[in-house]
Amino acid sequence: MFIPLDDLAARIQDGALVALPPDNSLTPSALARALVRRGVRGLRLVGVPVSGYATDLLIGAGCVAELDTSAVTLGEAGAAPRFLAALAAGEIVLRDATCPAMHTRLQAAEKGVPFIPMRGVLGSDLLAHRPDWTVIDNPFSPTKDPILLLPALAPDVGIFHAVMADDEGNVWVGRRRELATLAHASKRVLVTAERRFAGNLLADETLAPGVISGTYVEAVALAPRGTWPIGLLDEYPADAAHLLAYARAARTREGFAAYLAEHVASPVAAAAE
């Protein structure tokens, strides 16, 4: 069940449908940076719900072709540069959302149905920008009521960062059980984690109700501060300092270059992983 951080990267194809957590929750970042070591390309990514430093460095990198969320940002630091400069530039592909729709499709593939239905988004422009939303009449009432019908998405693959893992592939995730959700409507599902568990997380009371089964993990890499510079739950805060020089150096290409220079690519930042 675990592997090197980069071999759970491989794992991760071209072209693949790819589901990622926000910044305010567990984000991969170290199986990100290893992806753009690897030079994987064409992903589509989907944000749950939003996405953050980690979507902007792949884009930034050249490895995504589509990209499905409601937002993108980097918080306190600013806007996402690369992802700016991307769409700016027609390289990529945006499918604009909103959090509850990202949230809702998710729903339906993880109930196995094909479509899930919703009434936020009614009203709004954003119907225009997705034919593949749906809006029909409500087959239960006796009068007009319009109901917007969203495809289920089942991701290829669910990627997130975890603070444990167990021998089973058990993965304790804490109080972000929207995970849980990620995972059970993802294909296939590829977690780092912070440290490896001694024993079974799912016979622990105090931690069970944190814990994803080891039934929906494909493989697990452990990546001590894996979310960095992200923070971690409780674990740790996120690196304000790095993500706004981050921000500031991702503003241009040269900047970003040498960002992945110093920070991704070389010997040193990838032996820190």
Given for the second form:
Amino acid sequence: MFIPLDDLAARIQDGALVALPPDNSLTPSALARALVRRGVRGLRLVGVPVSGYATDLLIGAGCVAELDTSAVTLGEAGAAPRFLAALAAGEIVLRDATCPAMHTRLQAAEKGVPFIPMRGVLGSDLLAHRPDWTVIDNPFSPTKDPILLLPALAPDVGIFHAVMADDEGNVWVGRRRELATLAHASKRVLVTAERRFAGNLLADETLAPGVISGTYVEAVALAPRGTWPIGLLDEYPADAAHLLAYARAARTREGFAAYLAEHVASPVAAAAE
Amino acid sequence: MTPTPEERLAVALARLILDPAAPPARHIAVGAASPIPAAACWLVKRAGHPVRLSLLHREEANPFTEGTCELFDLTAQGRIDLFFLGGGQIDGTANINLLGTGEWPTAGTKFGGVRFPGSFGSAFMYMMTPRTILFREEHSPRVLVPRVDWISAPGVSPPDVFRRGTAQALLTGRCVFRFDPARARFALDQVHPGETVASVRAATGFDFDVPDTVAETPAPTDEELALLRGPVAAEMRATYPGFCARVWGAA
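What would the structure be for the form predicted in complex with its partner chain, rather than the form predicted on its own?
Okay, now the whole complex, with that chain kicking things off.
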């Protein structure tokens, strides 16, 4: 079940549809760095429901062809500079969405149905730019009731960080249950974990509700401080100074290249993971 | 005590939350990157009003035990009474634009436009929440435009489109506008100290109504400032460290 981080990254094929959580959840930063080192190309990323540091890093490193997301932001560190640069240069295709649509589409895949209705959105210009979304008239309403239909979304690979993982592939994410939806909806799930749990996470009644069952998990790599520079629940806070430094450096191609050399490509950084 | 601009805005928002003319706000949700709305909500709660707060980005004791999708499920059912939204652009019919300006934002900035972060949950929340308070600190003709370049979420909808509510008001760094959904039009309600109807008019790209009398936005009381600087700041530091350090100094 446990494999080295770079082997986990090697399991993600070029061009895969890869879904990941943003910076307020359990973002797989260490895996994103490993993907940059592996030189993956043509990823189609999905923000669940938005995108942050890891996505900006992958875009800047030339790993991304398409992005389906509801927003891209570095939070208090500001705009995502490599996302903006790639968009301006026409290097990525962006499909704008809205947060509940991302969750709802994954929930449809979770239930094995091809589409799902959702309220709201009518009158938004998002709709005109999403040929994959459609509006129908509610067949159960006696009066006219237009409602949005969304196609199910089953990512090729779901990736996220977990606090604990056991030898059965059970992973503990606490209350971040949107990751359970992501895991249930994805064809394959690759997880990094802060630490190994000796024993079975599902054997403990207190821990079990925060566990995603190993049924869904293909492989786990241990990655201590695996969300850094993003924080991890109550384990460690975000490294705000580092994120600000990243946002500054990534404003230019040269600055971003220097950042990669220092924090992603160097053997020291890799060994620390 | 002299209030900071952020404290004035938080107090003005708190008064809009407590507006007796609006439907009651029993359960308020606060989304991403919203430190001033979050401060306003904590001020209302710490002043003793019975309100349930669900802050999406709070780490400690986050109420969403079913993940971030739970906020949207609660809202879909009508269990969230009030939400806050902003916009890179906001227009005179309360449309908000979080996408960008110029060519369709996916085309990028090479056509002279500006890309904003994205629509977040706005396209859903604005329509499914009974009350939305629009908030944007910058009050300038580039933000408050006659017509947004792109609609992330519409201010008003045709009668056959399911919608629980829309903007109650728009608070900016210069004034408070009230929104009348029946007429799809803003009216100036209060101007902040130092502003006039003329100065607001000059800084606003859209047309709006002006009643016979426009009050000055009331200043925060010493009690409100003490709450903001004490218990409210303490609640907010973990979620918004940069904002809290800037407004209230080191902990």
